[in-house]
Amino acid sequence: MSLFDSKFYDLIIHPEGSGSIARMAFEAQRYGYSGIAVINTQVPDKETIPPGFSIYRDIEISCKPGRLREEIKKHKNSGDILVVRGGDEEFNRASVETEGLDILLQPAQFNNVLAKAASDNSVAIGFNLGLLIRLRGDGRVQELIKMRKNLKHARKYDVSMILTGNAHSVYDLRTPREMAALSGLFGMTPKEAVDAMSAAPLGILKRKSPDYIQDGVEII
């Protein structure tokens, strides 16, 4: 069985208007994805998306570190995927130390202490491959350095990892194989890349299910 026979998900998508969601869904399915999650956007009716394809909703939390814990707790039981974009060390610490956050995306300052907290609180570290696609020169090199460091800390503490293209249109979407190839630029193995687009997103979606209580316990 090939690694790329898995179900793939991109949990951070920025559709430009409600009409573009369906188009992105059809294109993502054609590329081999089973679902996507859209940032701060209402999920469309099932009739407008491909059969067998799933769309979920993200809430991107953006505020000062002092209010971050309060905002995460406010949305914790919403059923939506909670995403925070990485900031300075104080901001990242508040993020990973607050139970209920799902993804800390592309933290610029990440270390062993923050990785341990992320692991303890089931916070996934997101790798924004869209930056590698769009940036050139020194900017791209700096992002690769950050990703390599984040990967090292995530491995050490078995932190869940997420890959996203951070797409804003269908032209930003990439196939799972292309995403895995890009992640190899900062040292991810093909197995790690596939898990970051399949097992890790599925773990987050499982926790968001109304039937989920905790790992190993489920309402039947």
Second form
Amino acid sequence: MSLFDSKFYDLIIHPEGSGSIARMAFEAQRYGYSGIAVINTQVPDKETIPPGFSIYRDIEISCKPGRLREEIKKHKNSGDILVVRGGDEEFNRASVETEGLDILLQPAQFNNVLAKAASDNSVAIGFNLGLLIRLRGDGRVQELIKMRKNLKHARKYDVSMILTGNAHSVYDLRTPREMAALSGLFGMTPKEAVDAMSAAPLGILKRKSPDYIQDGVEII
Amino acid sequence: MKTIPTLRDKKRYIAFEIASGEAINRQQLFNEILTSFGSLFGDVGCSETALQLLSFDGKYGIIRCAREKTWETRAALACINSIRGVRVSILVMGISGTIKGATEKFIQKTLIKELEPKKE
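Output block for the form predicted together with its partner chain, input the form predicted alone:
Everything in the complex follows now, all chains and molecules, and the chain you saw is the first one.
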């Protein structure tokens, strides 16, 4: 059995316009994904998405570090995936220390204290591979340096990792194998990449399902 | 003169499909692949991989690379996002050890699959 036989999910997609969600869902299924999550957009009707494919909803929170805790508490029980885009150290610290957050995407400044807090509150670290696709030269070098550092901390403190393409159009989507190849650029092994695209997103989705009560307890 | 068989480099053939808004020609595509590979791995990486575009018909194509460099080639292909201002994305369909294998297993299979629904 190949490593790439699991179910894959891309949890951060920015569709532009309502018609493009259906097209993206169709393309993503052809590329080998089982589900996607769209940011700050209403999930379309069941008829427009292909059968056997699921679309979830993300809420991206952007505010001042002081208000972050309230915002996360407000959306915590909505059943949607909460995403925060990484910023400076104060902001990252406020986000990983709040329980209920799911993904901290591409934090620029990350250290052992933040990694430990993220591990305790089960916040996943998101790696934004879309940046590697779009940027060239110095910009890409800087992003690779950040990712390498984040990977080191995530490995040491056992923080779960998420790979995402951060796609804005169908041309930004990549197959799971290509994502694994891109993650290899900053030292991730194929096994870790597969876990970051299937096991970790499934864990988040399980936590968000209505039957879930707490770790190890759920309604059957 | 030909290289003797024991000294010949081992190769892999990558079958790919390109999705683009407008038609792309062969020269533009290969230049973009080389640029992308060059900016990711540099000239040394390029020479070790020995990339060559073998066939390209506007949608499907086959590219040749060194056996040990398939992941790097995949990454370089994945990094391509536009060719002369036209948005494109390259989907790798599969990797094979022979040209025949790459054509039969991946490209022809896809073409047959596309034809079937029309017959019904």
